[in-house]
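In the block that follows, a single chain appears as structure tokens, in the form predicted alone.
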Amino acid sequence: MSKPKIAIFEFTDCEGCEVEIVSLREKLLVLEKRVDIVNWRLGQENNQPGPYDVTIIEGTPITQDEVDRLKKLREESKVLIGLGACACLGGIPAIIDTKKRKEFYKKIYGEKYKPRGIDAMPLAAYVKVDFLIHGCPVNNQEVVRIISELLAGRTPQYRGYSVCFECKQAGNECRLLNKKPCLGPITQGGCNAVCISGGSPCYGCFGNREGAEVKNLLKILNKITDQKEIDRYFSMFLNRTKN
């Protein structure tokens, strides 16, 4: 029987999910047993064509080029997963203001520059995205789960808790509580509350989680900050979700 083709590609990013799965080391040399990987540019030489029962993909496409392409991709595969908030959501190229990308090429680029980039945008914005990996960059111990879960025959599943449940389980204290801005409580957990246990707050990058009551959360953030500092945090990661 032969094992499942599974490609990896990006477009638009810091390839930061990527090295996450690299990352795995043994774990991936496993993992490669059950599976061939028969394209994925970071890291291998020789890349096969489609079609690919699993295709990952890892950014956000910015030129009409990669959205062909994308589109090319999904066609070419049984499952696409997206890899990564820039994936997911649109991620860190999406926090430009479009009202303002002109005035950022002209300032950076010069008069005479012809810009070929579009807004960033969730790959399902494009296509039919069968499965989303969150985060900023990915836990790589969820690629594990969801790759796992595919070989199985199952469909993943998402994390049907918030960071605040990650949060306690590894004993921090509310940033909530203690009157300081946080996503966490609307965000999909299965990042094991990583950037709030190294002091920093929730931005969202593993996307709204089911059943989000973002706007009680609303009602908490006005009594702790301003609007401004509010529009900051969801402009980090939410404010191109398309799913």
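Rigid core here is just the name for the largest C-alpha set that superposes within 1.5 Å across the two forms. Note that this is a predicted model, so its numbers are computed, not measured. Positions refer to the first chain, counted from 1. Compared with the form predicted together with its partner chain:
- Core-superposed comparison between these two forms: the Cα of Y109 travels 2 Å or more.
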Second form
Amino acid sequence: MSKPKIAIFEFTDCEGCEVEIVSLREKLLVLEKRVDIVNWRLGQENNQPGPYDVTIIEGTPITQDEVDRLKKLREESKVLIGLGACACLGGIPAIIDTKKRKEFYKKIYGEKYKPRGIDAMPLAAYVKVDFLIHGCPVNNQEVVRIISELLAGRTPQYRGYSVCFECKQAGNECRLLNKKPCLGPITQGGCNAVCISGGSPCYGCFGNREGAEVKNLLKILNKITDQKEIDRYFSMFLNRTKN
Amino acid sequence: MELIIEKKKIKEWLVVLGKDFKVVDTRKKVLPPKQYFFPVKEDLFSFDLKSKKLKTIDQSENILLLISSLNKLEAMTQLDEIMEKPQKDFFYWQKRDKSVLVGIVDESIKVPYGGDLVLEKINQKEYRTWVLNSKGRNLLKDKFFKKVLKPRTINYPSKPNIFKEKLLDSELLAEAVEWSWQSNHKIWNELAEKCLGCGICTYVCPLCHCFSMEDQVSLDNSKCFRCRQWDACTLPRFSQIAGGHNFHKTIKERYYNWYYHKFVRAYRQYGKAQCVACGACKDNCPAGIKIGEVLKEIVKDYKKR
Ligand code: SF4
Ligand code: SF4
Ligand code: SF4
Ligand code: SF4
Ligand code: SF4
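May I ask for the structure of the form predicted together with its partner chain now, the form predicted alone having been displayed?
Below is the whole assembly, all chains and molecules, this chain first.
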């Protein structure tokens, strides 16, 4: 059986998630024995055109050209996977206040500028995405888990628990109990609660967990802080998530 | 005759025990003692593709747990019972058999319901020992303990816990909880409007013991692992079966299951509630749900019905 062909592409983003893949180091070599990475601009020089068995896409399109390229990649790929919050949720590029955007255009590029950019949306707004590897950046052990699942011929599963599970394992004090905002309870686990362990809140970069009780969390957040702050929390990664 | 250890000698005594045991102080840990015998996540066995052999993964070690709460000691006795019936949980007992539980309790004790050896504070400087079995007896090193006929004893009363008293009538609790669901008591709607379904109450509960299984194939395809990790009945996948059907579609149903299992099913199966009123779930719930208050309201209305 020939090895599955994998391609890794990126649209607008910071490439941090691909760096997570690079940081797999020895594991990447183990992986190379089982798959052919036939196209990866960041990781190698010889890149081949499609079709591909698995295409991993980091970032999200913000011009029509990029959207067209994404659609073509979908046609050329058996399995298409989103890598990281930008691809899965719109991520950082989607933070922008789209109303203010016109003002910025004028200020930065002048009156005559014809805008080409479109609003950052998750990949799923344009094409069918088979699986999302969440995170900003992704957790590289999750990348290994999901690729191992695919190679074993199984359908990968999303984490059915919240960030709180990993937060309790890390022995952190609960922010919400200390009257500090946190989106951990509605957010899918898998990141080992790095932010909370590091003293920051969870902004939900792993996306909403299945069955997230967003309304109930909002009731708690409303007691802790004001609407403006709550909006800020929900605009970090969840601007394009219907809550 | 009482066996007494001076407070200042406890540390030294533990250092000596440290030669035979890995001493773990659980007193400030959020997750309860169960985690050492039923780890949050563990590989149970592996299957090697080449040799076609199954191998169990033995992670047991001689471990000594220091536990400060009587409730948590009691919970361990109850968890042992749960892990024994109807079938022995091999992986739990593999670790549990090699462990000793030492209580260091700062309140006066009538009877300790758990642990192998319990040290009870009797005055500012001294602790009295309760030896519960031979495992506990083996920890007594002469150098650190002395026999005293009538030690000076001060009473350190425990905080009143009305919830604990409620648990004594577990039959009433079982009936009341089941009645509250069948009669559509409004409290379940109210709780469904509050609960985040985060699962924390289950993780911190010294008695919850649910898990899910996950099989994993190693990246190089040489081995497959069966892993079990804690699950919680407030999570949406808990009651999902093959094909995607879910027996508990809403948080209301899921949250009720927590009570149903602890107070109704556990009563039928084991004759008592799976709760020791330790309060850990209440203290750690980000939504501020208080289990004792919930039960109080239910029982009150059940009696009035
Ligand atoms: S700090 Fe956040 S993630 Fe951690 S337990 Fe509390 S709500 Fe959950
Ligand atoms: S704690 Fe929240 S924001 Fe931080 S990595 Fe995890 S999911 Fe993302
Ligand atoms: S800890 Fe509280 S909010 Fe979380 S599942 Fe339990 S009861 Fe619900
Ligand atoms: S009080 Fe809560 S945490 Fe403690 S045993 Fe009962 S259900 Fe479990
Ligand atoms: S209350 Fe729920 S999580 Fe706890 S043991 Fe029972 S079914 Fe499992």
